[in-house]
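Take a look at this single chain, the form predicted alone, given in structure tokens.
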Amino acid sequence: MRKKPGQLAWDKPQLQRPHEQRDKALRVRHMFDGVASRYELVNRVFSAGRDAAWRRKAVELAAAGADDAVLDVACGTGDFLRAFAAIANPPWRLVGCDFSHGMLREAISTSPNRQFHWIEADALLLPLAPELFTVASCAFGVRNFQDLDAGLREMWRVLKVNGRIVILEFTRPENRLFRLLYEFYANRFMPWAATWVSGDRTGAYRYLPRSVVSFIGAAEMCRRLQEAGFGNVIAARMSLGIVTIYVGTKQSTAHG
């Protein structure tokens, strides 16, 4: 599927079911090339600010420290990655990926510092030797991968043992009054604001709130990081429980 920018990526068919789609990578990449230049504005504003404050939050509870060596997967615009550079004692090693383009030029460009390392590449084929990292980390990033358990074997991969995976995910609210207004927001309200707002025409604000109800929920997404050789795993939810921030860690160099 090749798309030129600006043609709609998501349609109703494919909106019923995100995430079978056997090219959903591709119509991933080619929505987030088309709204990079807005989309930290637009989350920004649809998250009232409460995004930044969810990304320290999970930075926090990765206990990163400046011993350690992050890789942020899926990155976008680098800004869950600027978080772990922000705090006393930042990571020494700082490395972005994501496949999307556009949002590694994004990442670039508010994010000159020399701290900061990039990669084009897809979170399901990173080219990486393994063990290299202390810490892999994913904002709201998982969701979109073509295989979930792929993506998240990888991680498992890149890391050292004892190393500490720390993901950021969007998940729908347990109390169900609440449920109902967040998804009249998020799928009503939401798409059609965010996309004037961001003069999106790939149908991403379409795609984002329908990916996040059609996504497993959170005690899934715990087994899965266990099968994909995670210990310790935990799951705290935020913001009564719109998002929650998963960590685990990686126990021993063999799996399965």
Ligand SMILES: C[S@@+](CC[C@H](N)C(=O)[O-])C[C@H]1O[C@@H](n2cnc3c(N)ncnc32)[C@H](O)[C@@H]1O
Second form
Amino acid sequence: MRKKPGQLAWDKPQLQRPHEQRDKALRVRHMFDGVASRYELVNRVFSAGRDAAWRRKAVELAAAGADDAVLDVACGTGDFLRAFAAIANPPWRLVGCDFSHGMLREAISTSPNRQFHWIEADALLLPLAPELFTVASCAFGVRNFQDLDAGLREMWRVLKVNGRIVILEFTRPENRLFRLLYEFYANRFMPWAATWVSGDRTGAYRYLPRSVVSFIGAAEMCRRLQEAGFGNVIAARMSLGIVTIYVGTKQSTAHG
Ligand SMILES: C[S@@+](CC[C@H](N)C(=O)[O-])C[C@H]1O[C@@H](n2cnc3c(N)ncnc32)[C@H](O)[C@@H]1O
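Provide the structure of the form predicted together with the named molecule, given the form predicted alone shown above.
Then the entire complex follows, led off by the chain already shown.
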């Protein structure tokens, strides 16, 4: 049954278990369509500018260069792809993919030149032939997938052998005191203030902290990357563990 936009806003019961909602993908797409125009502003303000530094570090760890072809999955407004484009020897191909029309519209309007290619598609079913890219990236996207393993397998499929996956995702800080302080900020102050700044009506900024605390941790993510066929997996914690960058390599065309 088709849902009306009002029925797609996150409410309390769904936020208890956001990753278990059968219509999570639909809600996520609706939510990002709703916040697209203020998405980058809210990120900058509520991370105090750190989000740009995290993306730059992830690009560095991906060791990208002029010979690379990059697919940025769940590219949103194109922030991560623009960080790849900003390095001294930028990759020769930069493709962004997202299923939110609103986010892609922002991406196109803020990056109008021909350096970038954009695809409106679901990350779990990429309309792309196998082995086209040397880097598959995803910043703050995998947590939102309906099926994490299917998304990782798709990124593996479109990579050439020796291609790298680079994922940037929120994690929970390890230090107990810092975690308490940070989660007070993330659970109490940020949802209220970010909703006010963005004018959001979809519950996006209440979903954000809930989706982080109920998501898998770094050790489990490394395991899932290995299960999807990646080797040499590393996890680099940033900003006392608020986010983690994962890098892995596709070692052969055969799985596992
Ligand atoms: C938090 S935003 C991150 C955007 C961008 N990567 C960045 O660093 O700012 C998450 C993005 O993931 C996209 N997304 C979530 N699930 C997706 C899926 N299954 N297929 C394609 N895009 C997806 C959303 O539409 C949204 O634009």
